[in-house]
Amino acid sequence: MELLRPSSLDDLNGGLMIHGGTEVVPLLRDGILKADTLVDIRGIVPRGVKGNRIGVGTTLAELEGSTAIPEALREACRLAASPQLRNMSSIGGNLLQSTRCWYWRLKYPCHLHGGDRCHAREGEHREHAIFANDYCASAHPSDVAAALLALDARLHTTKRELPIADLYRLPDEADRHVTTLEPGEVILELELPAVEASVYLKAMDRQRWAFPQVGVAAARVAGEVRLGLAGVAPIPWLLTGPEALDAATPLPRTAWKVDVARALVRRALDRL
């Protein structure tokens, strides 16, 4: 396998990029991901917190640490990982990590592997998801992008800009993926908006270093109210309202989660 440092955007040219490694080296190790060459995108792509604009090769730790960004971020960060994991994992990567749904990491032949069913449907599902389940009911597993999406980023990649919300989109017959991100796309930089009050809350198995079982991001901005949930959908979940939570479709051992989601929505949006 060949690693190669660009000097510059300009110079990438196809290979699998990767920056702190902490989710691409797994799945290369795992058989999951192939790959002949490795892009190391770490000297190129912007780092930090300037204003309100987010580098997008800034660490978690980094961010955690920051009294810039705004609190449901700074938690989620904060939450997301071991101190050692968030010292290299950068927020993009972080955006793009791939589920947790064991039948997809031990390589079934799923939906999202190309085959032509959701083994969690019929096979043990109680970590699956709640919404939008019927073609994938694999749950997204990024606390950070559930924090995002209700603080209403932006992100500014190297071919446009685009609501945070629209870098995701449910799996299907005709497009197994989920992200929108075109062939060598980058994810350079995230705007947040002015936002007046933020809180991210997590129900884990662990009470630290777990992926979330259900997280709620909840934000006040421009005056409105905006809540985001990880691990409930298969990608990052918007949720309209409290009452959306009635239209949830758990299976048989997923039900669990919808009470828990209640009750993190409930204690959210006390908190703002």
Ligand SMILES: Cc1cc2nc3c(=O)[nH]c(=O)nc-3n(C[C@H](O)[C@H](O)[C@H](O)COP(=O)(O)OP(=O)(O)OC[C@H]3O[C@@H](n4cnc5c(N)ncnc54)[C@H](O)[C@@H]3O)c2cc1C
Second form
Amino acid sequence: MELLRPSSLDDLNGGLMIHGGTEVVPLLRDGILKADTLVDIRGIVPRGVKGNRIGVGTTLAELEGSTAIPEALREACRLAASPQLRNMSSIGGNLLQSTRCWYWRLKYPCHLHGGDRCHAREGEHREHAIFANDYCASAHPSDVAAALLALDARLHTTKRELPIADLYRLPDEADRHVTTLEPGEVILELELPAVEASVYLKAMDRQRWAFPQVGVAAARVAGEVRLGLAGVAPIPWLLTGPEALDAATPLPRTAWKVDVARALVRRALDRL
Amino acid sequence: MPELSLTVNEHRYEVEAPIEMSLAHVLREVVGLTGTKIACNEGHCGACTVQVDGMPTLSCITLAHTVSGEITTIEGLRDHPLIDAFVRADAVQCGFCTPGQVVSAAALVAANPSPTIDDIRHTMAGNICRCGTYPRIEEAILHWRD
Amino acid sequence: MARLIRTEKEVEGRFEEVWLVVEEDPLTQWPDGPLSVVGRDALRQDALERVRGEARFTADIQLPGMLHTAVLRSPHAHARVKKIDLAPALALPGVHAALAPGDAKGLEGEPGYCGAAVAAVAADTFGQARRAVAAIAVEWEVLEAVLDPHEAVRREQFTMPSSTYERGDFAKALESADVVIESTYRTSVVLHNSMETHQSVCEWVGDTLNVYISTQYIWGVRSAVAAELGIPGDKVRVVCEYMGGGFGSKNDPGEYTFVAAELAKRTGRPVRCALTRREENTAAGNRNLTIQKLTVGARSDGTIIALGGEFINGVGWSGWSAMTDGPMQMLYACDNVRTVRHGAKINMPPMKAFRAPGFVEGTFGLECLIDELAVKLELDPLELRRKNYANANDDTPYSSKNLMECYDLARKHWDRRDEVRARSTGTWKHGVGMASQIWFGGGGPPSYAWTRVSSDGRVTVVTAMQDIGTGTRTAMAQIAAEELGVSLDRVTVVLGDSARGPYATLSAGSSTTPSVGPAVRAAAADAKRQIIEIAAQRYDVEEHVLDIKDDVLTSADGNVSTTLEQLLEILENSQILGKGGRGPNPAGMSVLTFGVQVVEVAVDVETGEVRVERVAAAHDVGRIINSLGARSQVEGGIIQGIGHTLFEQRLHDPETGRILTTSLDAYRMPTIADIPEIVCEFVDKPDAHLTNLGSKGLGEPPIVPLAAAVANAIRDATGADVHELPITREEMLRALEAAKKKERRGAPAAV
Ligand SMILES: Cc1cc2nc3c(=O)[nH]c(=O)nc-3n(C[C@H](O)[C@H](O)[C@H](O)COP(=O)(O)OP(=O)(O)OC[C@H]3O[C@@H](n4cnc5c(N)ncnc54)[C@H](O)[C@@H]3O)c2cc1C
Ligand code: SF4
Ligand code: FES
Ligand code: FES
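Right, the form predicted alone is done; let's see the coordinates for the form predicted together with this ligand.
First the chain shown before, then all remaining chains and molecules of the complex.
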């Protein structure tokens, strides 16, 4: 294996990008990711908060202490992962983290790995999805993405500019990817609109250092209230309103998440 | 094998290690500093915590070749007042998690010499102690300068 | 004098009739209460090296030329190896040797669970070994697997015969009861997850095998390895100076030691075999699941007249069926008790002892049931417990029992109920619950210790025990210091090496201090006797007027007063040697530990979040040796208990039996952010019948009542009856919903 450290975006030419490596390193070790060339992109991806723009090389630790960003994002970063992981984790990498579905992590040949069934649906799925779970029932683990979704953030990449919602797609038979990122495309910056108010509430097993069971971000942006949820669907989930929870399609062992989501959504809206 | 130069506890080490080798592995088996422990080897427990430029970092999921900053391990903190504070507070049972706890705590008190209990709980939550020495760790950090 | 006795020996709640050679125990116990060194706070003797990262664990042992092992594990819950080809593995770079099923104990040709060891490879690096293992070609014949414990019971597939216990006439008593409550409780599989995984390094030196191993029982490893390899025990040297936690899971050598020993033999090199964290969570043992169908019948005044239970332990492919029924048989005075306990043999990883096995699970069921009874009878749960206080263990008297004193200590915490409940606001409901604790912990013979006193008046205690993190090194030093009348900093304890020092028992079953402690005291007393004999001759006084205190030897009349150094100078490099053994347990008595915990919780009734806010623990474990270390043990037990009460749960794929929660992001143990305020009190009264110390063990008692106390506090806060561990949000919301339904049907939900 070789490691490249390009000093400008122009030097990029294939290989697996690594920033903090919190996802890349364990997945490489498990053989879920494979690469002959690793590209350390820390030198070429912007880092830091400038006005309404956040370089995606900024770490979650830096963001949890930043007063320059909306509360929902700060809180999502503060409650994510563990302190050491937050020191290492870039916000860009966070958006691209893979599912925590145990079947997927243990390399079951499931839909998301290109196989022909979802093991979680018939198997152990108490931490899985309540929306859009018929093909893949995984629950998206990013607190940060849920917050950014509620905040209606836009992404700037080497190829395009897009609302964060468009970064994600539901996997299907034809395409098992959960993001729309193209090979070689690098995310560079996040852009936030003017946010009037925002909150992030997270239900987790422990008080700290756990993935969201249900995470609810609420934001008022240009007079409009937006709700972004973590842990409820294979991708960060935009909820049109509290009543949309009535349309949830929980699995037998995820019905409890609907109750939790209902309570958190109500509270988040109250606090706005 | 690719060469690599590391600064550990203010000493420079020139070593050879494959790209995929973790910092924890290099420290323990190449450099020979075994104070840093590996308990999960996948970023979940904090036993392998070292500081990189003062930041608590999980050395088991850090590729050694990607580290350019200064590394501080427990061996570099052996005279830190926290050591005595941990001993006094009985903040150690089996001791396998403890070096990692001290490394995290040292970064905490460097940034915030008078942490509150909430600060401690927030900042030390990435270091699992199966023996359950947490109340003692809290006490050790609260009184680290005494 | 050595004496041969036939006695019942208890380890982790398992009894065996054995012959034992025991030493007389002629020493009288010390007076009650804290002494000069014993009963006071003592800093850990080995704290500094552990905190500074200098302590060398098995994981840190690096021997020249050492090879690393990877193990091939069964992908099936039950299968037979029809054909196995090691050649592709052996052909890979760095590989030195490979083992097939049968080549080492524990490598199975017919694995009975997913994750069972099948084959192994030794290579220069672990990565090479892992790649080689992946290259081994196996042809499997998949066999039928039974994963469901109920199915195993239906088929009468057990790991050991079911056990039935009856006293009085349960059925008849139940008929005459004023109230009867039946409830089913379940507890989940939980994992020890010691921070240092199971591992050993084996090295042949001549015809001797050196085994460096993370273990709770160096002598058990020594005899098991010697027996397996067919070599004399003294040709196996077992070393464990520091170990990174065991909690009951490291009492035997495990397949990794046999594998390392065999590979070391074949390669002529030292070999490490260490479980990865994921293997640890699959194949290193667990606290098995239980299903408990419990019944209590009582008079309206609260007198319990009938207790019955059917207990299923989902033991796994092997292992024993722990005493889940123990608390029901032992905790209360009830004339009519009937229990049946099955140990279901299922195609899942085997159980291993885990801090008070059986009693943790059984106490959860029983103590929740008792509280449900209190609600029904509208009685105070503490009063109900006091009312049914047992004064004998069935018919056997206790060597000592101070549970009533524990209840007295708990009173002030219990009396906080109104204040705590009044804290409820909005969706957060607060409440208080309690549960009692009963468990073994008396230890037993044999165990031995030696002491060496040098000319500088310093003392070395030598005993081949192990300190698994519980602070036994320190406790042993305190005991020797107390007996010899020297200050604690003069005492060093050498342990952890079967070639250095006499036999000492395992560090499990809360047995270390009560087993080895008396031997250490006896060895110190033996040395002290000799010192006094020497002094009597030197100063020409009678022995009985001499004593040592604060490092000074004095005579009663004050005419002799000399420091130990001055007295012992004449020894130069020679030493005074003392030896001591553990005396027998009191015949015809039950040696047990007791306690009670009072827990305060907060429950968010909308999201099902449960927070344990305060735990007050009062335990009776006889004499306390190290008050500081004892508090740490209690805190540790409570914190581990919070784990299995609130979130720890091993999950498996129902189709394949494969463990899914193999990593610590999915198997979630408490962090520092989850801990409550912990208040810890001891009765601290020596057990007058038990050894020269009167001390019992404390490693396990604190974890026993926690879960039930939390569940009872939840009931107090919300009226919801929790029936399952862990109390996840799912279980909490279910219980709240059931309570609402009950309320709608007219029964009062909350007390
Ligand atoms: C144990 C654990 C617990 C966690 N808990 C939480 C949690 O509770 N909540 C939460 O929200 N998150 C959680 N995370 C996720 C964590 O925040 C992410 O792993 C981290 O942010 C990833 O950032 P990184 O820099 O380490 O990414 P890397 O591991 O370096 O990269 C991750 C992926 O993103 C790609 N990538 C990285 N940067 C870019 C870029 N700029 N452009 C294009 N592709 C890029 C990489 O190629 C790779 O595929 C957890 C992670 C771990 C390992
Ligand atoms: S939930 Fe998705 S990732 Fe998990 S098994 Fe099903 S398809 Fe695979
Ligand atoms: S060993 Fe690195 S986090 Fe566990
Ligand atoms: S002291 Fe044993 S794990 Fe922390």
